[in-house]
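Below you'll find only one chain, the form predicted on its own, shown as structure tokens.
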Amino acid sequence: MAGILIVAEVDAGVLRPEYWELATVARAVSASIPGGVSVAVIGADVAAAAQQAAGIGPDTLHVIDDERLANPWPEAHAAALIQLCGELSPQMVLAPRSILGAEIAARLAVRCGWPLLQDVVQIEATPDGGLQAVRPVSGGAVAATVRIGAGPWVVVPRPRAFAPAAASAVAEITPTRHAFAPPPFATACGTPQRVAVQGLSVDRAKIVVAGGGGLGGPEPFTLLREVAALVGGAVGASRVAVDSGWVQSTMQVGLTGKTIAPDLYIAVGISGAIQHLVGCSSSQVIVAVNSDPAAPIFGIANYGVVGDCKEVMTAFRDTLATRAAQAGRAV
């Protein structure tokens, strides 16, 4: 039986960042969980990713390398992890929340039988073999606290939650190979659509500048890019700026967006519904302007400014700029 099997998520080729954070967790409970720590690579065209994946020392290295998982299609990859836990028994099965690892998550769980949890924050080992965690509920306005019993588990660590892992100089693992032996899909899958990202990803950049309904329309956002590239950061928005149609999606930031944790989040014309605190809630230092004072995302804010979105945000573009050219005639 292994202890715990990290789910290390491929896109196209490339290891997914949240492989960090899986780790720390896994580190956190492994010496209360009996097995070790296995690494499952699914995917196709998988050895840089899986080689990459072996940075963090894991006890085995499990590869399932197939032409039929090189899109995010949820049936294939469910049935390649579920295929895998019967093979291993893993006691924890730790996976990405993304769109693709919340989808096989919740698969894993309902075809084994398994409990889940989602968004986990915090994590520990009981003393009677069972787990406690800590998830945010009711859109973030409180934590709750979940005890399960003896497991095995399907745990999904909310992004950012935790810091990622180093990678650590170990010696080189060999992966276990696995044929994929999937049942008939009831489902296709068809070629997917990749949106290109202006600038800096949000969940990623440690200085976010969004904007949302405050700020009137798609033009300020030109606004907000210039002050984001002073600063190397990028731009984020709100539901409301993505329902109109004014920013890609790529740039939501909130519940049914991305979940942040930047060094700083400069939230502009936001007015901090609860749906948009969940997803920058864990930022080091909040900066809101907004021409209302008593909008609610003062309330979370390390700094606010009370003004006219366009004319402050213009001020500081400005101030950031000649700061910036004083800076280049010094050198």
Contents of the next structure:
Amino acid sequence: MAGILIVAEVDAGVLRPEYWELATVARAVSASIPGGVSVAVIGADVAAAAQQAAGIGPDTLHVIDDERLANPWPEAHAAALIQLCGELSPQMVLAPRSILGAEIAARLAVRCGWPLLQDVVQIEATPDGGLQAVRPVSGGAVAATVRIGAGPWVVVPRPRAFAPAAASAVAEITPTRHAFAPPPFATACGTPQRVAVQGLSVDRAKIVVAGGGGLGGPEPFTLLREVAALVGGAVGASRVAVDSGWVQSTMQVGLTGKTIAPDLYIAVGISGAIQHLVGCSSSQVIVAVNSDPAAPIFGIANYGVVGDCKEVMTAFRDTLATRAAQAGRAV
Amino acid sequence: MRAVVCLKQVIDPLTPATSLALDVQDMKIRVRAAAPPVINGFDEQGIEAALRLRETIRELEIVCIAASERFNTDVMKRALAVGADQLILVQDPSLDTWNSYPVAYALAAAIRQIGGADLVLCGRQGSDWDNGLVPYILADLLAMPLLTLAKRVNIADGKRVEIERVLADGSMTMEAALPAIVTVTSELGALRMPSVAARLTAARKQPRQIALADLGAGAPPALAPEVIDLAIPVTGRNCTFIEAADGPGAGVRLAETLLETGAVRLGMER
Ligand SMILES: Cc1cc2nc3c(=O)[nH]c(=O)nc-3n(C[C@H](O)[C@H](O)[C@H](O)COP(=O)(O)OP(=O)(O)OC[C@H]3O[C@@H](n4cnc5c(N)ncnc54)[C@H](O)[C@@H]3O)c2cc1C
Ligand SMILES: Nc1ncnc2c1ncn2[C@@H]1O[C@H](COP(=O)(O)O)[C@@H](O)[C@H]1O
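Now that you have shown the form predicted on its own, what about the form predicted in complex with its partner chain?
Below is the whole assembly, all chains and molecules, this chain first.
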């Protein structure tokens, strides 16, 4: 019987960053869950990603490498994970809260009849052999503490809630390969159409400049893009900006968008609804620019400017541009 | 052909945290004032998806089903006002729970009792507990394929459902043979406003109430973690307001402040 099985999600050939956070969770509870830490790498052409995943020094590494797993096809990926769990009988499965990861976790939990702990921001093993965890609910307005008895369990930690584990380069481990033997599929999928992101993507950038309903249209996003370019950041958006068709949904920050924790988050014309804040409240420094002094966004901001977003951000951009030019000349 | 849309009655997700009352005896989240509940936003979009399908499939019957401890009938009747043919309310005290299993068991039993569905539409998640689990259990109970996170739903030759699924960085198409379950996401677009004529017809229609006990839903497994505490998290920070004579002045000051504190570093300084 395996102890903890970490799902290492490979997205377009690259190991997803949440993997290192899952490793932190596994290490935190592994003393209470006998059987060691195993890693499952599921996908097509995942040799490089598997090698990278070995960097956390797991006890065993399991690979299902199959052409049918090339796309983020939930049914196929879930079938592979369910197959592995049948072979390994883990006590705890840790999956990332990505679109694919959350889905295969739910499919696994329902199929196997295992309890699912989603979106957890804190977790500990209890003396009676169960788990206790905290997770945001109601869009983040409320924190629920939940408890469950004996496993197996499926656990999906919230992105950015746990520090990423460092790779311990020494790991020499031979992956165990498993032939993919799924039951007949009831769904089929096409090839993903990936939207080209202009500049950096929000979930990788150290600085995010995000715009919301207060921008009034797509044009002011140009200003935000110029600011982002000056500071080496990415442009994000609230759901109102996305739903209005001003920007792509890939830029959405929040409950159903991306969960990010950059060093600096600049929210421009964003009211600060709880479903938005839950996606950005872990940012180190938050700046809010809003014409309404009573906007809730100021409640979680370190710096606030009450004013019109175009006026404020135009002067902000120009000042940064001038200073950047001066700095360039000084060298 | 029949589409069932699952509607969850939830407290208004825009209720500020200060207006929430946490009942840590029953582990329920309630609203302080007598504010009316709403239909879960993603579920409204499920109705919209069904209405769009009926634009081409004229014989499509749209049945909405909701399960709850008690209902605000006026709120739920919005489903009829926008054009649903039937609204079924399954009522039982046990259905006000964060546990997805009893809810899914009730919905599955109701769907069976009305003679099944060709397409079941659900929202991606309820905005109260953010579980997003009911559709998975429902798919298992009804033995239907599940397609999730649709921003577009189409039925081809009356036999297959095709969706455009939202991804973090784009989308992909997915399909399955009917009967199937589809969950919809906000990218699908908002629910249309009811026409005056439709509203008048709807005013005469009544929801059908069914008691859970009459459904023979069966006993759900005890798989949900137990909620042992609820709290409003403290997220506040001390906001330093940048003072200036006007907007442009504030923009300049903001830039200077962020450069001084090192929050922003420019090209060459990095
Ligand atoms: C289940 C669920 C999930 C959700 N998921 C998300 C999510 O992932 N991400 C998300 O963002 N939202 C999400 N929402 C929506 C969320 O509740 C809010 O509706 C949304 O965040 C509001 O966006 P906004 O603040 O940009 O727009 P608005 O609410 O329109 O606010 C605009 C703000 O701009 C200010 N403003 C207006 N004019 C100016 C000006 N000239 N200069 C400066 N400021 C100005 C206004 O004072 C106001 O504060 C979700 C909601 C639900 C129910
Ligand atoms: N009590 C309920 N009544 C009707 N539909 C529900 C109920 N609970 C959940 N659903 C459906 O399942 C979806 C996901 O909800 P949940 O799993 O509770 O987050 C919702 O968007 C609804 O479509």
